[in-house]
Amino acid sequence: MNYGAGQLQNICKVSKMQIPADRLCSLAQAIFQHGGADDGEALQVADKLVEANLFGHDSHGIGMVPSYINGIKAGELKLGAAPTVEHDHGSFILVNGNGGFGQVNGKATMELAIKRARELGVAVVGLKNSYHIGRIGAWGEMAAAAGFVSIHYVNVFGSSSLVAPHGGSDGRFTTNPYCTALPARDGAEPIVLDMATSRVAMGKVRVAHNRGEEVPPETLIDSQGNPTNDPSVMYTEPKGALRTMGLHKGYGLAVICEALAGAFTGGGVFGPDHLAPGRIINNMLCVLIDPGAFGHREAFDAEVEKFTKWVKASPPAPGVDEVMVPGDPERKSRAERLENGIPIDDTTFEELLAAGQSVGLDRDEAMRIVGN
């Protein structure tokens, strides 16, 4: 559909709004339904994507919808695919995601892991061959809410290699997330460390590119291996690459994630044979541990709580409002965005509308869904 100047102005106006989470969720759900997803999986995926936006991780939020639609069209994302258990031996379970929605696979895998950890005190669970499983912290939070410590190692197969090894000048693997979540006493908030082993997630580069902003220093190199703050190097040929966080330390952790998520689960490690248009395949190894297994659950809770209070009592440095622990920034973002809406930039919003239109969702209907 062609739009006149006034209608385009309205679209831009909406894209600069703080759009309520429920409306964004409805828009994503409608796009997935038009793309062929059934109502249940469309809602489950949309809800988790918008949850990522609420927690401040726009890189893993609603802006992923166009990539998912591309994955469906390329045959990389298998609609209606259900996870299957390939190996079940005591505390060890291996799940095959069969290329289905990662939000569906992630939830099912964590439910199995939690059930087994309740029975045995520990569960070592692999998920392989799943489409993008989104914000890994969501699965850590799920385990923490059930009372378990969880550790997650993830690798990624994509349409291109993204991250350069320390000392290298081109991409050789992807962002390989790591997450650990610690449960807390009833009513208290868990500690959730959720991070890419690259300096930032690729989605954050996409967000900066869409907003016309630079990325932080030490984030990218260009195709010649030179440091740059320009996100466009990831969208032109020859491509640049992301840098690992913490220099050799982040690189080392990325190698560990690749080995445990890819080699140990049988999902495979990154290489040129795993590159394909529309592909965002994750493998994940997660370990769930009962913090009361040694008979000291109360002591565990008390010690974590005491340490948390101790570090947060540190006087803030100049320019810092407060000292936080992992998980605090996400909870603050969620409270603010639930109240004020989720900010969506012009480019991302236009990409959403175009993705919807490509599967038959009329733009007027999309605008109605978001409340314009």
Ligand code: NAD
Contents of the next structure:
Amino acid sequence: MNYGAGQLQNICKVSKMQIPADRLCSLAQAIFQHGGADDGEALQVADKLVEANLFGHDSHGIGMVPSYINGIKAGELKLGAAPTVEHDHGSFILVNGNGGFGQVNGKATMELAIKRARELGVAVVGLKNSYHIGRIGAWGEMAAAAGFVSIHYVNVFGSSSLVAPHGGSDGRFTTNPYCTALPARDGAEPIVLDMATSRVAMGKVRVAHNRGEEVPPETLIDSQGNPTNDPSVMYTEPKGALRTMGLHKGYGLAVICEALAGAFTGGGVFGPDHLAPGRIINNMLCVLIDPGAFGHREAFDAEVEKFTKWVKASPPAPGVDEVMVPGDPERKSRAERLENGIPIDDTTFEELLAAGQSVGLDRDEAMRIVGN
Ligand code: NAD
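We have the form predicted alone; now please give the form predicted together with nicotinamide-adenine-dinucleotide (NAD).
Full assembly next; the chain just shown is listed first.
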């Protein structure tokens, strides 16, 4: 854990719900330990969740803790489960996550993938049957830091279907994320495109619902298939559904994610059989490529840098501060949140305290951990 905690000593005094990353991490770790996770596992998971908050993705941050605790109680999230290798042949490796923490499985899978890509120049690695692997960009960044291009296709089994097919009117699959990360030369920042194939991730609907805010237009339909900006349609029966991003194009990418992450790895494609309370299972296909494989590594870096400079030089449109490339918004958020702490809304905070209490973490102790 390296949040620059020394710079964050006074954050709790600024605002009750602007909490330093290291304290949030300690709270999540304590909740998981009370929930039965061992110390190392609890820290690894807490660290990755808080990293998602730092990167601006509260949907995949500490607000997931209550869902994970539900997963443990429902027997869907298997504490202490270690990933196992099911196939290992040439460039291909298949890992079974055995229902364990996705943060543990994701790291182990990427370590195998990076090692194989170093040996062969390419690695095609599947991870199946893992509990929630969180922000997919974290795995792309790991490969990029090791010098590899990495492409990730992911599908999801949950407690309900969430996303309507383009032209459909009810949820038939979930938010199937896609990520490609490009390495950069020393000292430069990687490009990291990391996105749900739904208009927004479901966690962002949860965050808007908890904050009493509307979601952006074209995000949701109600149970009749009519467009709505009201997140409560996902929390009342009969439920509405999320829409895919980019209309038929995002829908097409979601279908590809389902096929490559689910069918190719053997983890399975979404269907009613895969729904269960407390379940958030991810399957992921990763393809790692050595960008120097054709003998042009320096040219690759230079060309990507040239293009990045070119697009960023576009004059910002009215109301826009700066033109960015994928990965920039997350890095900006991290810098700002390390400085000012992570904003946690009252509902999310209350849900965290309740999750802790449900596994025996006293509320006063939880408040002490976050410094309030
Ligand atoms: P998002 O819409 O906030 O960002 C998507 C991508 O667009 C990012 O790469 C970001 O850097 C880029 N971007 C955003 N604004 C930009 C701008 N102005 N200029 C240039 N690039 C810009 O992300 P999302 O789709 O809401 O997904 C959020 C997170 O949810 C992701 O980390 C994703 O991996 C995660 N997720 C995980 C699961 C799972 O099952 N594990 C499911 C769905 C989503």
